[in-house]
Every structure is written in structure tokens, then in C-alpha cells.
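Heads up, the chain below is alone and in the form predicted on its own; it's given as C-alpha cells.
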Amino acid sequence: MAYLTGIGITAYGKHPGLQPLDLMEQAVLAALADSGLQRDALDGLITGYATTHPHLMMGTVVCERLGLKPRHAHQAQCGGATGAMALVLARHLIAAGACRHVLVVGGENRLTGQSRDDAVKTLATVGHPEHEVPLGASIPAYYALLAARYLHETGANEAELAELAVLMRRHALGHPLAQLRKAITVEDVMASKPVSTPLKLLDCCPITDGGAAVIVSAEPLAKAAIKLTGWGEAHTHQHVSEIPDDLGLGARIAGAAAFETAGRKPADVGLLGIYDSFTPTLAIFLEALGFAPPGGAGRAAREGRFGRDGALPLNLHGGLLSFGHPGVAGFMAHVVEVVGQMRGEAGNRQVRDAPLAYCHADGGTLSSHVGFVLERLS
């Protein structure tokens, strides 16, 4: 049994002068207040990494900063899937009886703590050190290759991908902590600056400062019981040059495992938190996981399927594309939003009752996938 009992998040955007540990501390304090726990109740800790604070032992660095003395302190590193992986690892620590309350935290000043060029260069190192990085490729360039293939194979077009960016921005408009809160149209996306064909600027998530924290516990606390009931991972390759022919393979494997362990199926889900670093990332996952037909994610977004009042509300905080992406904390914001929605605490963004949700993240270039099912038990 593992329950998500505390959530905390900072505003996403620019935080000049704040370091990764500052942002993590803010998020942790918010999560502790949300859970009602005191610091000494935390007997497990899993941190992510921070490219602007590249310490080899981030777990104990965070313990030292926050005055924590857990029985287990680990550091996870799996690119954009790190937060999701850490939550699943926290569940395993709970299930093994090793811990009662595990803190998962990520935070980084990726926007103000380094130059844009340094950020792009650092992120590009997920590429092959001999066959990709020396050619000057970047993360957007890797995903542009995937986008081109997705469009070729499915028959979808760039304007349909743009619908996903418009939807994420519409959702961000309702969240006071989101980084980008100016409404956009499909025409705006199509006319935005080319980044790496076919990706335009508004097809890409921004670089962000921010932090998020989630507490995983052996029992529910005072708030609604949000149980992690199913989980799955898939690690199909690392480098884009080695990606399987089936772009959605990793998502399919991880998602199927998550639903199997939960004893559920995708049709049971009423709320989604899906990783959306680029518009094609989101389209590939929605279609691979069975939430949209092949090539149809953009059209489904335009028709309202993923809106607040649609059949499958998606990333109601605005996702990476508009809420922002500060590394490990990027996907964790999806989890914070989903838990808040399941509890009925989302204010003007609140959806109808949503007792079962699915969350999914990937790291690298669709390299590592982690999916999990959350259910509200009370």
C-alpha cells in the first residue's frame, strides 16, 4: 500500500537568485504542510538531479539542507522520467516495509542559473557521444526527427500538432503558478520561430526555474486517500539513432504493465497527466496509450476530448508546454495537479469527479518510460 499524502510546488518561471536547493526547500515545506507531517516523520528521501547543481550525492545534500535524517536517501536519474521513477521507487520502499513516509523532490534554476546555450548544450548530452553529440544536435533536433517520422507515418499535419500546444496554453491560463499565461492560437504556433523542422518555438516547452515535492506514505493521512495502484517501466534504447521502429513501443509497454498491476484498463481512466516536452511527444504517448486514435491526438484536442469538460481532461495545469519545465520537477507538476484534481482542490480548474487517473513520463528521446495509475479510495 502506498499513498500520495503530500504535494508541494513553487511558481514556475524565473526565480533569479534562488538556487536548486532553495526551490526544493520551498516545495518540500509546502508538501509537509499539505500532509500535516513533521520533518522527522520522513524516513525516506529520493531526489532527482539538477544540471545547475551537479553534485554527485544530491540525496545527502538535500538531507543536510533540510535537516533530514532518513533511513534511506537515494538519487534517481532518468531524464524527464526521473520524478515518475522516483515515485515508483518510493512505492517500492513503502511496500518493502523499509519506510513509512518517503519524500520525493526535484527543483532547479534551469532558466536563470545558466545561459540558454549552456542549458541546450547540457541537455544535448543525452545523445550518442560519438555519433550524435559531435554533429551539434540538440534535444529539439532529436525530437524533430521523431516529429517528422510521426507525421509521415500517421498522416497527421503540423497544424494538428499545434492544437496540443494551444490546449496546454488554455489550461495554463487558469493556473496562477504557470510560466506562460498568454493565450495562443494554432496560427500563432504555426507562425512561431522555426527551431528544428518541423518543430516551431511554440511546439517546444520552455526552460524554467521551479521545484516540486510529493510525499509517499504507507497509509493515507488526513486528506483523501490517493493510492498508487499500478506501475510500469520500459527502457527500449538510449540514443535516438537506436530507437525502435515503433515510436510508441516504450509507452505501450510501460502503460500496459501499469494497468495490469492496477487491475484496470485505459477506458477506466478519467484524468491524465502525460509528459509533453514537445507537441509530438504528447501525440505519440496519447496514441500509443490508447487515449487517441493513431494520428488523431491533435484532432481530439481540437474537438474537446482533453479539455476540462471533455471525456479525458489532460494536464490541466498547462503541462510542460506552458506550465514550464525545470527538469526533474517538470513532470512532478503533472502529479501535483492530478492529485489536487482527484482531491477536488483545483479551484477554477476543477474537473468533475475523477477518482482514477493515469500519469506517464519519458526520459531521453522516448528512451525510458514510467507510467502509473492513481486511485482515490475515499
Given for the second form:
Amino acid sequence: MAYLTGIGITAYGKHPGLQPLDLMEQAVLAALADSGLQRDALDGLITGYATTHPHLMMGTVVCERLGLKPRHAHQAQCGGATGAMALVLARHLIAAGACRHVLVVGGENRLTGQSRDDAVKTLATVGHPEHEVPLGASIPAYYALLAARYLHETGANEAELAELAVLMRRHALGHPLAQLRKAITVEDVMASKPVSTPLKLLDCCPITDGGAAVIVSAEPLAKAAIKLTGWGEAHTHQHVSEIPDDLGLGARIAGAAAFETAGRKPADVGLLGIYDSFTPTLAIFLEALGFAPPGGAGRAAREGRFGRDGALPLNLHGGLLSFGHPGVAGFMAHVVEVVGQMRGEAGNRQVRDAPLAYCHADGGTLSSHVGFVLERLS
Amino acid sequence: MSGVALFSCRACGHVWQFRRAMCPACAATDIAVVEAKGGGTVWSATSVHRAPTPDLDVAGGYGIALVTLDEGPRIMARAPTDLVIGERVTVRAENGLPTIFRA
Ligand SMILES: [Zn+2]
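What does the same protein look like in the form predicted together with its partner chain, given that the last one was the form predicted on its own?
Starting with the chain above, the whole complex follows.
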């Protein structure tokens, strides 16, 4: 009963002078135009947060800016999983009969709206204030700890992880809205500056300005009916110090629930939109979800499994690693791409027919997982 | 002893680091503060080359590790930059921060 009926996105990269609300507004106007809905049809809104514009009530701030008078509005916060969480929440609002058309929107000038030091410092405070942040840890450091553990457990190596960065860049090359569009090789990734071992600069997603919006409706509209048929969440810990020994546990729980509620299995999937804040993030998810063998995500990428013509096309817009990561809108770009591909509107990036897709995001350090299944019904 | 404080559940014996009034394993509320003996095994380690604040930037980076203490909990600590996963180490509070030394 919940359909993704409108998608809108800005260019990702640098938007000097544009504030989070400007970027969100651009994305919403695009999503409204895409859906064919009039503004007054939107009776629900879930927005994310913006680190460059912290506000206690971003939901109503966005409503005021856009002139919306919804029956429900609020601001969701779940780190990198916020957009995915908001889409699942929108589905629940519709299932409950509370709303008919819920606008989900995120946008932030994370790149030009603050200094690089401020961005890194803000993100680092996601760590435990007493037991992690004082050690000088950062988000890349937290993921580096997980990356090192992943490599240790699986026997995969850094060059294999680099394949995922190369793949994401290859996918971004042809996308006019992507932030990073210069081809890279495994050697480039390996030679890029160390950020936090074993992560090099090109294992990490960039900081980005951008906005994205998705409309979730109780009915399909003029375009192909893309139904959200299954969803799952897992919240296994918050801080990396308390992550379960099994790095893929949360992804597996959320993924299993999503497939169970959809009445589908991973083998039914022909298209993927998977969160890729760092190369090991993507590897851990692909393997936990059963889309690659343990330790084999990088090799599978090299062999073409996740390419446009492969068995499981993945993040065809370039993912966070190359399309860019402006916070809440980061993963929403995956959704915009997946929906566009499922509709057959992806132009020169278009995959063969893809009627069923799986999307997955995490917030924190593999802390909060949200997975969902999308199916095209017409 | 290490100077690193932990919490221990008097009902089930589970030990952890973060302050909480209820045992995460069994939900009992009879909790004791204990001091880690200091022995542990490296669960993961990294050398941070881009610090979150400029004053922390160190040439060659500085080490941070997750170490599984012999009492059970995994904690984050400052560390040498070249630790190997599985290595036996000693943890001791230095300037208020858990710090790893080679055993
Ligand atoms: Zn207990």
C-alpha cells in the first residue's frame, strides 16, 4: 500500500551560498514535478537533520519554508540511515491511515557550509563522549577499526576493498549530477593518503553539498508503481566499543526482516542500493546480506557482479563513495537511483529490466540498520 | 591494577564499561564498580592519520585500538600504532585515558 511516487535530487558537490533549506527546497520541487502531485496533496512530512543548520524542529522549519500544512510532520535522526528510516516510517504512516502522501526530504551544505575541520569534528562527536571521543577517534577511525577487523576475519585484503571504490567511481563517471567523476584504479586507491589505517582517502566517501526528496504515497500515481513491499530494522548497539563480535549481525537481522515482510528472498533481487560510507561498509553489507561470499565482495566487484551488466547491479549512480555524501540526502540518492532504474528512466546508465530491488543503510558505526524491498507492479 | 573502571553485575557476573544502572545481559540492578586487572587481547587497531581536531595531528598518526579485556568487555584505548589483532597487551589509565602497552 505504500508506493514511491516522486523522486527529486540536486547536483551533488559544491553549492556555495546555498543553505540546507535551499537544497531541500530544490529537491522537493523536483520530486513534486516528478510525481505530478500538487503541493497541497502532501499531508505528511519527515525531514532529516543538517549538521550545518542544527535546529530543534527541522520538520516544521521545512513545512514553513515550503508552505506545507501536513497532518503529520517531524524530524527523524538516525545518522546515515535517516533517509531509509524515514521512508519506512512514511510507509507506516500510510499503513496506519494517518497520511496519503508523505514527503521525505534531506539536504545539507556539508561541504561548503563549514570548514573541513568543523565537519570532521562534528562527526567525531557521534562517538562516546567519555570513552571514545577523548581518545581522538573520528568517524573514519571507527570504521577503520571495523575495516581492520573485517580484513582479519575474512582474509580479504586492502586491494580487494579498493575494487569497491573503483566500481563506485566507474558508475559515477557517466552521471551528470555526481560529485566525483574522474576514473580511478586500484593503484590510485592504494596510493591515496592514509586516513586511518587500513583506510586511505579513496576508501572514504567525500563530504558533499546536496539534497534529495522522495514522496511515499498510499496509491501509485502516473508513473510505474514502485511499491515498498518489505522492511526491516536492527539496532544492535550505538558506539563501536559495544558492537557485537559479528560485524554483519545488524545487517543480517534487518535484511532478513525486510525479505520476510516482502515474502521474498535475496535471490529474487536484481538491483541493489547499499550504503557505502567506506569501502568496508559496503563489503560487510554485501556479504552479510548474502550478495557476496564472506570476504568476497571486492573480488565479486572486480569480476563484474555489481556492474551495470552484472548479476546484481549496485549503486549505479556511484554511491556515497563517488556520487557524494551530504548527510541525510546521501543514502536518499541511492533510492532516487534505484527508483529511476526500476522505472526505466536511467538513460545511459539504465540496467536491463529490474522489477525488484533491495536497499540498505546504516547509521552510526553499523549501529542502526534499515533495509527495504522495492517491487515494480506495473 | 589498571586504573580502568568497569561495572560488574552481582547477579550474573557480566562485566561492561559504559555507565548504566541495569545489567545489559540479565537486567538485574545490583551493580558493582570494579577495576580492570589490565590484561587483554587486541580486537582491532588503527593508526589515525587525519585527526578530528588539528591539535591532535601527529606525524605518522596515533594509535587507537579496541581491546577485549580478560574480564570480558571490549574497550577503546590509546595504543601503539603497530598493534596486531590477537596480540596480548596490558591496559592502564594514563592521564585519564585507557592506554595500551605491550604485555
Ligand atoms: Zn546481569
